[in-house]
Every structure is written in C-alpha cells, then in structure tokens.
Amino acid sequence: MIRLREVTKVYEGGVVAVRDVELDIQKGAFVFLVGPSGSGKSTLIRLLLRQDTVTRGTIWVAGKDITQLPAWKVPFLRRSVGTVFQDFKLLPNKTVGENVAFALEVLGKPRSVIGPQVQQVLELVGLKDKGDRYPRQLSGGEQQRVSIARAFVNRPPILLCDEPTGNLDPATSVGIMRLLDRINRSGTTVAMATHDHAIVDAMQRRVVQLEDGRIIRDQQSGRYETEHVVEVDGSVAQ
C-alpha cells in the first residue's frame, strides 16, 4: 500500500530531514511513526501527500510512484489518502455537516450521494446530532472528530494522521484513538505520527521510530521506546 525506497529529503540550507528511509506499510496496517521533534515524522507525512517532493528516492502510494507524478495529478492522489492534522483545519463559517460535505463536493459527488454519506460518517464519529453546529460551538475533541469524518467520508484506502491528539487532553485522546482503531479495523490503512508515549504503549501496534531522519527501530507490536514503560488502561484499542 505504501513503499519508500532510499528516500532522502534535504531542505534549503542543507538541512537533512529524512535520510535513506526504507519502509513498507501493508494494506490494512496501523503504524505509528514516533520520535522527538525534528526526527522526520512530519516530513514523511508531507512526502506521502506530495506536499513536499523527495530529494532522492522513490515513494509508492496506493500502487502509484508519486515521485514521478505530474503536479496536475496530485489532487487525484489525495482522493485515495485521507489526512488528519493536529490543528483540525475546519472551515469556521461552515457547519459540521457542511465541513464534511465539502470533501465530497470538491470531488463532484451529487447531492443525492453527499447527504447520506455525511450522515453515515457523522454517526460513525459520534456526532450525528451535531451536524448543524459550527466548529466554535464544539469542544477540541469534537472538532477533531469532524476532521476525521471529513478525511474518511470518501472512504479512502489510506489515512495519514500527523499528531492528531497533540491538542487534546489524555481522556479525549483515548476517544480519538478508539475511533481511528475502528476505522483501521474496517480495512483502512492508518499511519500516524505522534510523540504521545501513552497512546503508543496502550495500542501495541507497529512502531517505526525515527531519529535524525533515519529509522532506528521497526517493531511489529511495541512501545514508544523499548526501555520506556507506562501503565495505561489497555482499553484504548478495544
């Protein structure tokens, strides 16, 4: 589903954000990208979205070599990839339902399709009765649920999440992770960049750890750090 080969990204000024990364993420997997600030996590997410281009190396996403993709085809790539960010990125002058519907409108979906799909996904994220509210009327956790609904309403095969719980308190983060776990169990591949030790330790999913732009650990079911132990209620992934 996702494949990186000898991927390196060097920014202006000679800053090497990612160096010689080799990574395979299979269909239906849930993978945490972990590491301190500046380790390369967010750069990898941007490369997978083609928000940035590689300096060298090759990236395949959903069967396509995106390093060779013409710029005009990038929007088509993003139809296959849902994205969730730390800061929600909701449209403040649109209601919850309109924010989610917008993701389908830009794809040219007819109203007869948009309405039922929006209601279905709002029910999935636990907001079926809040479609007429505006983002400012919601809590941070509810806003992130809207962001997830918008990313998932088109049922993309891949969901990329960049610190989706970074602005949320621990209890709210648990609910968001339950939701992402449910989406993953429906067959969607999820790759999530995070620095939250507790979430990673509780979920016990594949962990890819970065340091100075390199992968230093790739563990199929692990904790944030092998020497790091946190007691967390394991119900997160239930």
Contents of the next structure:
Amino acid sequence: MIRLREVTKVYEGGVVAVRDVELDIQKGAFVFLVGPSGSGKSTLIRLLLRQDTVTRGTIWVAGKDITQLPAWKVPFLRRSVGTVFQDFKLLPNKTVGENVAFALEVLGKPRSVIGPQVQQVLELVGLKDKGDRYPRQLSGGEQQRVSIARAFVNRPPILLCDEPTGNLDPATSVGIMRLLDRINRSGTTVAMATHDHAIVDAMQRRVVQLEDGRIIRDQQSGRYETEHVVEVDGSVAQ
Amino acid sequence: MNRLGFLAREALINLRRNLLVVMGAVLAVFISLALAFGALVVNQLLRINTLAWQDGVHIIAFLHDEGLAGIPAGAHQALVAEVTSWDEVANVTYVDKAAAWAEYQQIFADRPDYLNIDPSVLPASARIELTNIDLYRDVQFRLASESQLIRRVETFGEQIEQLSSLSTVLNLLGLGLALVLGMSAVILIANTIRMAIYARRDEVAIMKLVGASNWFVRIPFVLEGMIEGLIGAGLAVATVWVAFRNLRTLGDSIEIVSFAVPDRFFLTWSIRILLFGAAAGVLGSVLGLSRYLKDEDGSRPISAGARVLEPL
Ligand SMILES: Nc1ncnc2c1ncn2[C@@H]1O[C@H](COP(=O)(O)OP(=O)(O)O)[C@@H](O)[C@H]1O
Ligand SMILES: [Mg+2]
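Swap state to the form predicted together with its partner chain from the form predicted alone:
To see the whole picture, the full complex is given below, headed by that same chain.
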C-alpha cells in the first residue's frame, strides 16, 4: 500500500529531517512511527501527503509514484488518504456535522449523499447525538473523534495520524485508540506517529522507530522501547 | 448545483468578513468606471450637439441674385443640384429670397426698427449639411470655385473643430484618469483577496487536506473579486444613468443643448461597463491569488507564519 525507497528530505537551511528511509506498509496494516520529537515522524507524514516534496527517493502510495505526481493530481491522492492531527484542525464556526460534511462538500458530493454519510460516520465514532454541537462544546477526546470522522467519512483506504493522542489524557487516548483499531479492522491501512509509550505497548502492533530521520528499528508486534538498554544520552544501544 | 451553491456561499462569507476593505475596492471600481462611462456619455453628447448645432447646418453659401449680370434664371437650382451630388455633402436646403425675408422677420419680431429694410437686399442661400464635419474646408474650397454665383460663404467648421478638440481633450483626460483609477481598483481587489485568503487560511488548509481540487479552493476567491467588480460597475452605471436622466430634464428646459443620449448607446455601454467591472474583478482576484496559484506544493520550509500561506 505504501512503499518508500531511499527517501531523504532536506529542508532549506540544511536540516536533514528524513534520511534514506526504506519502508513497506501492507494493505490493512497498523503501523506505529515512534521516536523522540524531531526524529522526522511528521516530516514522513507530510511527504506521504505531498504537503512536502522529497529531496531524493521515491514514494509509492496505492501503486502510484507520488513524487512524480503533477500538482493538479495531488488532491486525488489526498482523497484516498485520511488525516488526523494532534490539534484536531476543526473549524470553530461550524458544527460537528458541518465539519464532517465539509470534507464531502469540497469534493462536490450531492447533499442527498452527504447527510446520511455524515450521520453514519458520527454513529461510528460515537457522536451521533452531538452533530449540532460546536467544537468548543466538546471535550478534547470528542473533538478528536470528530476529526477522525471527517478523515474517515470518505472511506479512504489509508489513514495517517500524527500524534492523535498528543493532547489527550491517557483514559481518553484509550478510547481514541479503540476507534482507530476498529477502523483498521474494517480494512483501512493506518499509520500513526506517536511518542506515547503506553499506547504502543498496549496495542502490540508493528513499530517503526526513527531517530535523526533514520529508521533504527522495524519490529512486528513491538513495544515502544526495545528490550535493549536505553543509554543515558537517549540513544538506543543495539 | 450543490457545488455552485457551496462556492457562492463561501464567496459571500468572504465579502462580509472584510466589509471595509471590500468597500474600498468597490468604491475604486465605482469611481473609475463612473468616470469612464461619464466621459463616454459626455463625448457622445458633444458629438450629438455639434452635429445638431445650428440645426445641422454646417455651411451657408449666400448667393448673388438671379438675373444679375451673368447669372441666368435657374442658376441657383443648378448649383443646389450640383452641391447635393458632392460626396461630402449630406443635404442641401435652398432658402430663396422670400423665405430669407420671412426668417428675418421672425428673428427680429421684437425689434420693429430692424424690420424697416428693403426685403430685396436679403440674399437667397444654400444651407449645407456635411456628412463629416472634418471635411468643411474641402467643401468651402470647392464652393469658392463657383465665385461668380456665391456672394459669401459662412461656415461653422472652425467652431465645430474647436468643440471637437475640446471633447478629445476631455475624453483623454477622463479615460486616462479612469485607467489609473481602474488599475488601483484592480490592485485593491487583489488586496481584498489576499486578506480573504489570510482570514480563511484554516479553512483553506483543511480543504486542501481533505483533497479539494485547486480550482475548487480558488473559485470562491475569484467569485468574490468578480462580485466586487460587478457591484462597483453596477453603481457606476446607475449613477451615470441617474445623473444624465436629471440632466435630460434640465436640458429640456434649456433647449439649446440636448442631453438626450440615445437609449441604445446607454444600454450597450452599460452592459460593456458591467462586463468590464467583472473582468477587472477577476483580474484582481487572479492577481491576489497569483502568489498562491503556483502549483508547486511548497517544499519551501519557512517559519510557521509563512507556512500559513501555503500555495493554493
Ligand atoms: N518546515 C521545516 N523547515 C525546516 N526544518 C524543519 C521543518 N519541519 C521540520 N523541520 C525539522 O526537521 C526535523 C524533523 O522534524 P519533524 O518531522 O517535525 O519531527 P517529529 O514529528 O518526529 O517531531 C526537525 O529537526 C525539525 O526541526
Ligand atoms: Mg511531529
């Protein structure tokens, strides 16, 4: 579903955010991208969305080389990739229902399709009675559910999450992870950047660990930390 | 349908949000187009009035009486027939001595002392209307060759020429001003569009994130500029229309000058001005969007502040 080869991203100013990354994510997989802040997780997600372009290397999404994608086709890539962020990115002047509907409106879907589809996805995320509320009237966990609903309402085959639980307390985070797990079990490929140890350890899914833009570990059913010792300076001894 | 409604709604939200700046832009469009339209109408009025000036008579040739030395009976009619056949001449009216006397009596009806003259001193005349006023010198010259028949040639050509050069100057001035103001109007519209993009950066970012096509993101902004241009142009048309409507009623009482611009002229130019306003609006929005129109996906790295204005 997702394949990266020799992917390197150097920002203007010379920061190498991602170096020679090789990664394969199968259809229907659930992958954690872990690593300390600044290790390149967000950059990787931005590259997958073509919010940024690679400096070197190739990225395939659903069989297409997105590094060669002409700009006018980028919207089509994004329609097949749902996104969830730490800060929810909800529009404060729209209701929950309108926020979710917005994702379909901008694709030009007819109103007759939008209404039922929004209702259905709000039910899925457990907010079916809160469609008329405004984001400020919801808890952080509920707001994140809205943003997941918006990302998923179009049923994209891939869901990319950048620290979706970063602003949430542990109990709320568990609820969000259950939701993402359910979405994954329905066949959606999910990649999630996080540095939340508890979540990664609890989920027992594939873990890809980044450090200074490099993949230093790729483990099926892994934990956040390796069984190896973490040295005092934070680097991981092999 | 839904798509169109959505786009129009977005554009209207933008307009409301930046009311003050939008008003500035609309005002600039209004003033520049009102000036341009006003100049066009004034020009048209001058044309109409100079053509109609002196009841449309541009040259009067006063003739020696028939029956005098070397002038046979029928010479006047022959001359009228010949002059009528000239290409530069649209129409010739022959005023014989009796008609000249009648006219004289009418003009000086309130000055009985003037009427104490011998009617036979008043000459017959040929009153010539030209197809094109600029040709008056040619016609004057050709008439001169008939000198044994013609006593004196009077022409209003010089006055008409002065009037038309005045109208040219006025026009150039009006159109020049309109052009400069029009350019500033376009720039102001571009500015409102930039502000609208900034005000809606979150929405735009989300639209792009969920895969809205580029034109879908841009169209509300283009529509917004177009609406601004159209409102300005509409105001200009309405103002010029009302102004000249009032002048026309005024003109009816003055009588010397006609303010009656043909409705057809008004209508065609109103439509053109509206189209022009819309075009200026679209141009402004495209200009406002241009920095964000580049289809490059912003691998520019930049501060958080600049990131906000990712290319549309
Ligand atoms: N737009 C940018 N311009 C320059 N450097 C950036 C930019 N975005 C991220 N970086 C740098 O790239 C590195 C990786 O950042 P990021 O991908 O955000 O890491 P993470 O998400 O793992 O915290 C960091 O050193 C960061 O400072
Ligand atoms: Mg990050």
